[in-house]
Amino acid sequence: MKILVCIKQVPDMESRFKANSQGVWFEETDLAFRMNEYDEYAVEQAVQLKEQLGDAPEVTVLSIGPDRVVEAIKKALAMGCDRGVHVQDPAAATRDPWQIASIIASHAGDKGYDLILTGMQSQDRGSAQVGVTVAEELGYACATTLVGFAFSDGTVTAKRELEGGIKGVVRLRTPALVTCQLGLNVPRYPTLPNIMKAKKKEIQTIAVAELLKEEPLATTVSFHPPARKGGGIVLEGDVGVLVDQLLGILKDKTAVLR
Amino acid sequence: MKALLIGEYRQGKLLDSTFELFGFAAQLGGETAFLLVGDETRLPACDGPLYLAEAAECGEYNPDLHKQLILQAVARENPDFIVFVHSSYGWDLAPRVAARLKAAQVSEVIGLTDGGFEVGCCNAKMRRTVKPSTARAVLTIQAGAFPARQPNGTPRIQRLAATGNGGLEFVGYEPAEAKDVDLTRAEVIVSAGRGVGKKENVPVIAALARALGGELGASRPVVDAGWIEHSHQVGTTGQTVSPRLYVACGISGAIQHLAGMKKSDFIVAINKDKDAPIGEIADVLVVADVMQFVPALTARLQR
């Protein structure tokens, strides 16, 4: 059995964005670099199948990205992963999800994975689309935002989260592709005797040009941050200071304190 | 122009946020298709042609199938726009749905501008104009971004229906789990989000939530990490709720958790990182570290 889990290295969402000079995404300087959260659960799934599957099945770890990302890549080869595979690509930024999708599928095409892994969205495009694409694009059945996994007989049973609580479950035969929703498991820590192993597991460097064909099929024309609602109160200071400002304001303005 | 819309059916019932489809074309303006894979008991009244499919038949989820009908409508409405929700309904499909018509899509829009659709990123702290490239687009509408509208009109039903078993099977519906804690009658509710911390720290907020007669709410990211019981979750696969005073201590606010909790009377948020997008929404934002900051609130509540 052969599992690919395809992974974006994403900046911490904590840090200020500014756009770049071209304005259409954020300046990388200053920012620290993570994997996708969404994707972590999806290195874990693959890990936990591999386990349950008494280590039998392979898996490859794919990202795309300039350099950078090869550290997302060895973060999931210290998870469990067995081998990395890197498309090179400093302009991955500039890609819409119809590239990104493109560039997997032409990967995956003639690789026979039965079982492809990714979250269901990343935490700065969001799109949401990519993991979906590439299954239509291999002609894979796919169930999206899992919340619950199971593997038996080349058989997914994929319970998808739906609103309001209420979830959805869903059976396919692979090959397939499911998508990742937080919560699906709980992602390992690597260990540092992972960490050291993973050290001498394989990554391949594959040069984007070699795997895209395609031209975006949708451009960014500006990133910027949300217009100001206004109206808000915005206090900063010393915290004795903020409990006497909010409880005044509290006082004031709800029933609440009486 | 024209624009395709998809409703939604779950459990035997039109979604409300369908309506909101209505009230997005009506921004963007031009001629309206609607199609709903569903019953005939309760359709929107919607001038123009009203595409049908049995979810008898066609299964309320069973994407293949639900691809399929969405482009025998395309071949013959010919639309500029495919337009869905952005929901597990809508992001599940309208990607199939692009692919196979290599039509650009644009995800989770929140407003239209002249030069594009409107989106959120980097978890809603920014913003970005996308533009389709592509004659026709896929769509996908952020839940709540766009006001419901009852159309009112008369439609033209045209009973579509496909076959096959597609890739994937139904199996059921698995039920919410059962609420032992109402937040929708409290009056205050206290929520901790990733912000916290740690587990050992949710005791703090909950006592900052007992000081304020109130109830304990949580972000979805300390209900998956085990902090809080979901029984507490705040948000769109949680609770939603409209206390008199909503208190956010360390949370981001994710659109889904916004969605759960913006009704609220009064909004209280407590963050370290002052462009946090909880700010947009808070009455009050109070820039500070949540583990300093709560105890001295409890402190001064209790004296």
Given for the second form:
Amino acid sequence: MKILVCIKQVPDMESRFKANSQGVWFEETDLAFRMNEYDEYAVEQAVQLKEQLGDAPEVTVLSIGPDRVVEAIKKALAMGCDRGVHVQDPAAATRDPWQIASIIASHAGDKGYDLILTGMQSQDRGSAQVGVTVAEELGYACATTLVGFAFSDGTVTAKRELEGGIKGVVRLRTPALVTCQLGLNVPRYPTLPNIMKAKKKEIQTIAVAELLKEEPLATTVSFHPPARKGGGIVLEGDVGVLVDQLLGILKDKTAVLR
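I've shown you the form predicted in complex with the partner chain. Could you give me the structure of the form predicted alone?
Single chain only below; no partners, no other molecules.
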């Protein structure tokens, strides 16, 4: 059995964000980066399946981006993946979901992967389009927003998170692709011995030009923070006084009491 896990390296959400000078993405100079949280669930599920099946499956982890994404690939290898594929693309951050999906599908097209796992969405763009587009390109069965996973005899049983707290259960015959939601599992921390083992695992580097043949279907026109609005007013004091102050403000500055 061959499994592919697609991961993305994203800015740490605790970073200070600002638009770059071109106005099309973040200024990356001062950003810290980490593996996309949703993708960690995908990696963990792939490794759990490998353990369930007696280490028979080969788990490949793929990431698209500049040299720094190798760190995310190494973490996935330390978690238990077998080999890595780095699609070298300095402009990955500006690719639209169609192009990213096309790159993955081009790689996977002749590899015979039985199962592909991705995160539900990335924490930076949040389009939730890449996984389902890859499935469509490859003709794979697809289930999204997984919070439960089981595999037996070539069939994936997927519990999906729907609206209003409702859960749905679907079964997919492989080859299949699933996208992973928060709560699917608890991603493991790489141990020191596994980090050392990961250093000996293969990471294949492929130039993006070998895989990307598609023009973007969407381009970023403007990328900027929301316009600043006026500050609020903080009222302090006794409740009776505050009520009078609030009524005065509502009469003078709004049309609420007119």
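This is a predicted model, so every value here is computed, not measured. Here the rigid core means the biggest group of C-alpha atoms that line up within 1.5 Å when the two forms are laid on top of each other. Positions refer to the first chain, counted from 1.
Once the rigid core is used as the reference frame, the Cα position of residue 23 differs between these two forms by less than 2 Å. For residue 244, a C-alpha deviation of 2 angstroms or more is recorded between these two forms after rigid-core alignment.
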